[in-house]
Amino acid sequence: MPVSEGMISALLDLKRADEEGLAAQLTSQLRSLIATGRLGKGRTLPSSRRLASDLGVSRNTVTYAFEQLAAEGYLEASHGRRPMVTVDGERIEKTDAVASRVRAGKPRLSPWASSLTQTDWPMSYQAQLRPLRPGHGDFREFPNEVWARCLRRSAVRAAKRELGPVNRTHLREALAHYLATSRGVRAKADQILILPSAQAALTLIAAAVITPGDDVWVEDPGYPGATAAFRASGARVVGMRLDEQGMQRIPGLAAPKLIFMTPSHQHPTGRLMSLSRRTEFLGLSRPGKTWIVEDDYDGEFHYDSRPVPALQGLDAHGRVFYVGTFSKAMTSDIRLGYLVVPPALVNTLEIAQRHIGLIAASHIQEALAEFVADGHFLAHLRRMRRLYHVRRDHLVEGLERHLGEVLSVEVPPGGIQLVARLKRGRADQAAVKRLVAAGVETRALSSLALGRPCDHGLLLGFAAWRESEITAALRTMVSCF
């Protein structure tokens, strides 16, 4: 209701003790008043000196709080004249509550956005990394004094350095000959972005090549931030069906925009792609019409042979992105992946990256230089590989002695995790939340299926976990079944 004018400075509460102050006060409760229509448009208020005498305040104080609202377009105010409300409280009121019942309800979002679920990334993950959650290392054997030392190196030349490229030079050169000596990879050190993970790669790739309703090819089971990545862009993504070689292509089904697989070590399942279909889907892409994506997610970790060179080594026609991270090999929170582009698409792709904002830091890039080229990362590679073997040999032999029954385990030639296939029945889901439940973080292996799951297991990771970590993970799992 309106208010008359001696009740204003009754309706008016200042606390000097308020860390706001007492002009703020003032401010706020005035516009409160005029926002609920107790002050009315057209109403006039009393004037500075007699407002500040009845609240005991300087007139500065309430003189500021009159050209605050007059600023805002609350008052009107002039000199010798005293304010005057401009504004129809009520109408605000009633706009405001509109206003709010929009909030509240659905919002509106893109035929993406609208479609997903917490169905699509586990919701049984916790902050806190337990056994036996697949796709980690260890990053507690990570050589964290070296690495300080780079970082604080890069740290102190950063202060001398000037703005520099994106893409730090340093960084390039060391991973192209890193990745021609141990993954095959052909490409020039300007092929090479950094960026700041393996699906922020993904991201810039989608962003770049693919146009909305363009046929997108993805493994099926499979990585599911490979088909988020597509489906932002507005890709149809179709699902290829693995075989003992692998990725499948469904006979006279036309080829696509782009492929995205993971043939050195398929996600999920470990399957190693051979070279006959290797050539059989580099024959089928062409150079700005079919694309290919090799996501060679843990190339660097092979235990029984000598690793498969990547596919993009295969490719003398500039048809394959190749996408890697340092998340797996290293430590999760380096927070850097790379990109090898096709040399056609190199300056695209760079101004792209720019533009999206797919950045990551200097100094990061410029201590990982090092760190590379010094030697230290292709020494901690090489301890990982001989630790992670053995416990990946620990779990397949407890998950035989002790759930053979319940679980066929596929034993993979290298990698950080594997699968277990459930024997009975096809309720992994329900068998994951179990053993969430009594604290052993796994995957089911259906929920990572396009369509109608073929395959049941469970997805279980062996790197970032101890033989005796392992040992107590499996006697958990014993009980559960």
Ligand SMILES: Cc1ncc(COP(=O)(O)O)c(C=O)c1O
The other form holds:
Amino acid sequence: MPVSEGMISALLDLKRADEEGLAAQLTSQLRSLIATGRLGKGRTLPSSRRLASDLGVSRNTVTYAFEQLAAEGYLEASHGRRPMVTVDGERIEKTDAVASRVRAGKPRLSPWASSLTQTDWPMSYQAQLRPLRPGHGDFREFPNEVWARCLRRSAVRAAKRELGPVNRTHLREALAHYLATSRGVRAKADQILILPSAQAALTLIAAAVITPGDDVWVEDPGYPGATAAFRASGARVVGMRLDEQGMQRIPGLAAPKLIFMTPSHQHPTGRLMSLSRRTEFLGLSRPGKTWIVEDDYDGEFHYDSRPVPALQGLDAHGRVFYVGTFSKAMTSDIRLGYLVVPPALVNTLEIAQRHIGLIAASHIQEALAEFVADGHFLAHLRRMRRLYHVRRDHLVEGLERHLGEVLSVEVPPGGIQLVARLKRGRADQAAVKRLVAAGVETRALSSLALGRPCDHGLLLGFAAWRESEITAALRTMVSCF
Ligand SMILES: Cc1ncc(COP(=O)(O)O)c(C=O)c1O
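Can you return the structure of this protein in the form predicted in complex with this ligand rather than the form predicted on its own?
Below: every chain and molecule of the assembly, starting with the one above.
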């Protein structure tokens, strides 16, 4: 109900002991009378002298409130005239009511967000790493002192640096050299985008090349992060089964817009894709029609033979996106990955990178450039390769010795995790629940499949865990089976 001028002071209740202060209280109470329509548009308020005397406060307090509300657009207050309400409170109230009804109901999500929230992503993992969580290297072994020196020097240099490119030239050059010599990747430095993660690279690729309804082939079982990124962009994701040679093509199926694969160590099985399979998939791809995304997330780690070069290096026609990350090779919280872009798309992807805002901090890029160029990265990898090799063998031996009756281990030639299949039964999710409750973090193989019947088993990380921790985890596992 509208309020008459004489009643205004009666509706105001200023508390002298209130920390908020009299002027702030008066401002907020008058604002609320206007916003709820009780002081309607066009209503004049008492003069500051009169209101101050009615309320028993100083005139300055009232003047402050009037000026503040005038600045916010609720009042018109010109010198020598009584202030007048300038907004229609009933409309403000209605808009608020609609907003609160919307808040109370289920939020209507975009197809992109709805698709992401339906993806099985292991958010249930606790913040603290526990043995044998897959997907991690041992960050305790990371040379933090050396890294800190690189960071410090980069921060000091930043004061003198011009605002440079989003993708720092030093890091691009250091990476181009490392990728050519260690992974057989053929790329010029300016084809490399520096991103906050490998996942960011997948999101960027999806945003740039997928039109809703396009087919994308992925490995099945495979990496859920890729499925999530491509589904969210509206793609129809089709799972391709695996055999000993890696991903298998479904005969007769027309080539898709994009094929996602992890040929160096298939995620999750750790299998190496054979050369003939690599050539078969490359033969299917056409520039601009069918792209291949090669995710080489842990290709730095190989134990049994020399590493097989990246598939990207076999491609002479610019059809392969090559994705890498430092979250396995260095530490997972470094938050740096990279994407080698086919030449025809470099410009587009750089523009998309800026628009989506997938930009990594410059001083960290510069620090990493120094860490790589000075040989610390390769030295760290060499040391970790030796360590992880021993840990892989320790886990494999332990599983075979103590759990050989229930699990059959697939020994990966490299990588940071392995798959142990359940020999009997199809209850890997129940087994994982028991194990996680007992303190061993693992992932069910069936949770990485795309919906059709698949093998049941456990994905177990070995790289991040010392032998003594692996031994203790094996003891716990024995008690759970
Ligand atoms: C196959 C695969 N690709 C990419 C990633 C993600 O790497 P990043 O942490 O850089 O997003 C992971 C992480 O576990 C992975 O397993």
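Positions refer to the first chain, counted from 1. Take the two forms, find the largest set of C-alpha atoms that superpose within 1.5 Å, and that set is the rigid core. Quick caveat, the model's predicted, so the values are computed rather than measured.
For a quick test of reading the superposition: does Val146 move by 2 Å or more at the CA between these two forms, rigid core aligned?
No; that C-alpha moves by less than 2 Å between these two forms.
Return yes or no for Ser47: a CA shift of at least 2 Å between these two forms, with the rigid core superposed?
Shift at Ser47: 2 Å or more after core fit.
After superposition on the rigid core, does the Cα atom of Leu12 shift by at least 2 Å between these two forms?
Indeed, Leu12 is displaced by 2 Å or more.
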